[in-house]
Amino acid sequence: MSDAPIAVQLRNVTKRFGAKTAVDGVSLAVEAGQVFGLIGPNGAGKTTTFSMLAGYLHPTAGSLDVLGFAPSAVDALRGRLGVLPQDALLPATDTVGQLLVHMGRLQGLPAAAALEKARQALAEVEGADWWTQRCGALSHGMAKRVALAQAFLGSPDVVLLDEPTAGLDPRVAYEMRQLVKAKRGRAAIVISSHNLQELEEICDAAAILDRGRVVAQGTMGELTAANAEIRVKVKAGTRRGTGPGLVDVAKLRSLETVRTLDYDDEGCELYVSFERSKAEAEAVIGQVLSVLLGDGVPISGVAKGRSLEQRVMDLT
């Protein structure tokens, strides 16, 4: 962890519903300005953790704070914490402008400032033309953008987003991701989502939950082993062995920088781990490819680390 101040902290947090334990001793920290993902399958405890951070639920045991305050400290966090719940419904009869100005006023902004911040937030989601439209007449994608605008209204220090791109078409989802990326460094953003490819793209760090417990957490590079492993995909049907066109596993393992090497015969993929203190990923890639190409092995792809999806599948 860096020297950046901590914006969100959970210490051994547990939440029980009767005999069921939904969250079991979760501890994690989110730095100021960091985009942090909550990852896990259904029933992992993501939504319950999110709800406790938002102040919707109280922990059974342990403690959590947002900007040094309990999430229930409404007055202390007013205007400093933004929340986008999953599938949040907007008031159908309000116009978009009325809704956002009202939310600004609830943050304690004076009328003129609330109007200015509302227009600014709507413009950031490319919805300036929707100001007078009724919320009930918005498409799903438009409503999601308006909901995101209210979450970021007034430049809060912490923003909680639950499935922010669920149900959106690819173009709108892409635009939403770009907006979140643009906020990196300006707010600590906690995202709960099933879209692992999306989280891998936009998050600085994440925690993987399974059955209420944290099974792994760290920077995205640490979770995917991007700084300690490379993957090389070879042409389908390529076999291991010695000679032209074959993957010589023994020769590759003899490379000085290689720590471990596995070859998936079915997937035709090499997994090579290395000591970062001895070499960078790019150098290891060069050495491995030199051997493979020298043996005439056809290469179809190279990547650093494992995908976040594969990492989650391995752990949950």
Second form
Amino acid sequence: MSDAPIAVQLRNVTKRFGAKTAVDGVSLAVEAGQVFGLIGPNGAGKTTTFSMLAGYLHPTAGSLDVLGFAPSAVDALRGRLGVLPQDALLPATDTVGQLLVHMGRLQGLPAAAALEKARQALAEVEGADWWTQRCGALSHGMAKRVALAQAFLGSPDVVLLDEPTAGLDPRVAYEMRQLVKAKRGRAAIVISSHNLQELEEICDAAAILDRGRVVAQGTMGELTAANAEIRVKVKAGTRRGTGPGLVDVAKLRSLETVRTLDYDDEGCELYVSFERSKAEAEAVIGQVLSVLLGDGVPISGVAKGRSLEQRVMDLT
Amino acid sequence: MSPVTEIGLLASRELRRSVRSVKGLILGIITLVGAVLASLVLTWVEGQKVAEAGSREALVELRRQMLEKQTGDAGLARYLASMPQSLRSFLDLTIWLGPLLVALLGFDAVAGELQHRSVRFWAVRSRRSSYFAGKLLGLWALVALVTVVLSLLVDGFALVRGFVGAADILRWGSRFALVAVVIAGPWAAIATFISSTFKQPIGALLTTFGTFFLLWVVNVAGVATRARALAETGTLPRPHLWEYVYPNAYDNLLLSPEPGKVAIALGVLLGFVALATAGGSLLFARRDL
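Same protein, different state: after the form predicted alone, show the form predicted in complex with its partner chain.
Following is the full complex, with the preceding chain placed first.
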């Protein structure tokens, strides 16, 4: 963890619903300006953790801080915390403009500033034309973008996004990701999502939850072992063995920088781990490719680390 | 931001939302049509009574005599008899139908937003107590608005028909409207309280109706008991203390010529609103959304 101030912190947080423990002793910290992912399968406790951070749910035990305050301290966090709740419907009878201005006023903005910020927030999600539309008349994608606009309204210091791209078409989802990326460094953004590729793309760090507990957390590089592992994809149908066109596992394992090496015969992929202190990933890639190309093995692709998806599959 | 500003923003938004909703529009139309019909009926009845008595003055005198017999208080009887009966009858109708209007307008005020989780957009921007109070005041303001509009309509009708003069409207019409507005407060508080405890609006609707009906039954029991006493003794006894759990039971106190009684009624009704707001806010703040 760097020296950046902590924007969001959970200490040993537990949430029980009757006999069911949804979140069990979760501790994590999000730095200011960081994009942080909450990852896990259904029932892992992501949304419950998210809801406690937003102040919707009260923890059974433990404590949460957002910018040094309990999430329930609305007055202290006014205008500094923005939230995109999952599955929350916008009020049908309000027009988009009325709603955003009202939200801005509640954030403590004077009327003129609330109007200006509301228009700005709506323009950011490319919805400037919807100002006079009733929220009830918006399509799912439009409503999601309006909800995102209210989350970023007034440039809060912490923004919580629950499944921000769920149900959106690819183009709109891409635009959403670009918007979040544009906010990186200006706000601590916590994203709860099932979309692992998306999280891998936009998050600086993440926590992987399973059955209410944190099973791994760290920077995205740490989680995907980008500094300690490489993957080499070879042409489909390539078998292991010695000789031309075959993957010589023994020869590759004998390389000085290689710590462990596995070959997935089915997926035709090599997983190579190495000592970070002994070599850079690029050097290891060079050595491994040199052996493979020397043996005439056709290469399909090379990547640093495991995919986040693979990591989550391994852990949950 | 002060809670007062916060509540003001929430209440005004709630009022705007209700007025623009389909439910609000339908209820508004029904209420207006009802008011016009009620005006026609009440002024017709008043006209018939005046005709039977011979003149308006004669009718007032008849009423005074009857009220003096019932209450045993000549001053009070003279005061009550001076009220324009068409307007007073409309007040009775307004406060009797008030709970129905409150229940229909308010049952989903909070429950609807809990059901669709829309409340979560507000939870990070307003204190939960302010949200609750804003919903309550918004509902109360809406009912007050409807009441005032209807009263103006009926006042105008009675003025045109010649049953009341401009002075009567200033003296009594405005006071009747005010009484109806004050009495709507506790009903709005109960409805908001119940609405905030349900995630399904239908549950809130049924519970609200059930609660209102129970309070009405308590009142009916009290009135029936006193009516029997009136029939037996010729004098109307004072209401039992327990009858005052029914907010509409305060109308006579609020219309009393004695400022002390008016103050007590106001104090109890507004105290009830404050208590329900405090209790409702506390429960709402502690619940998961």
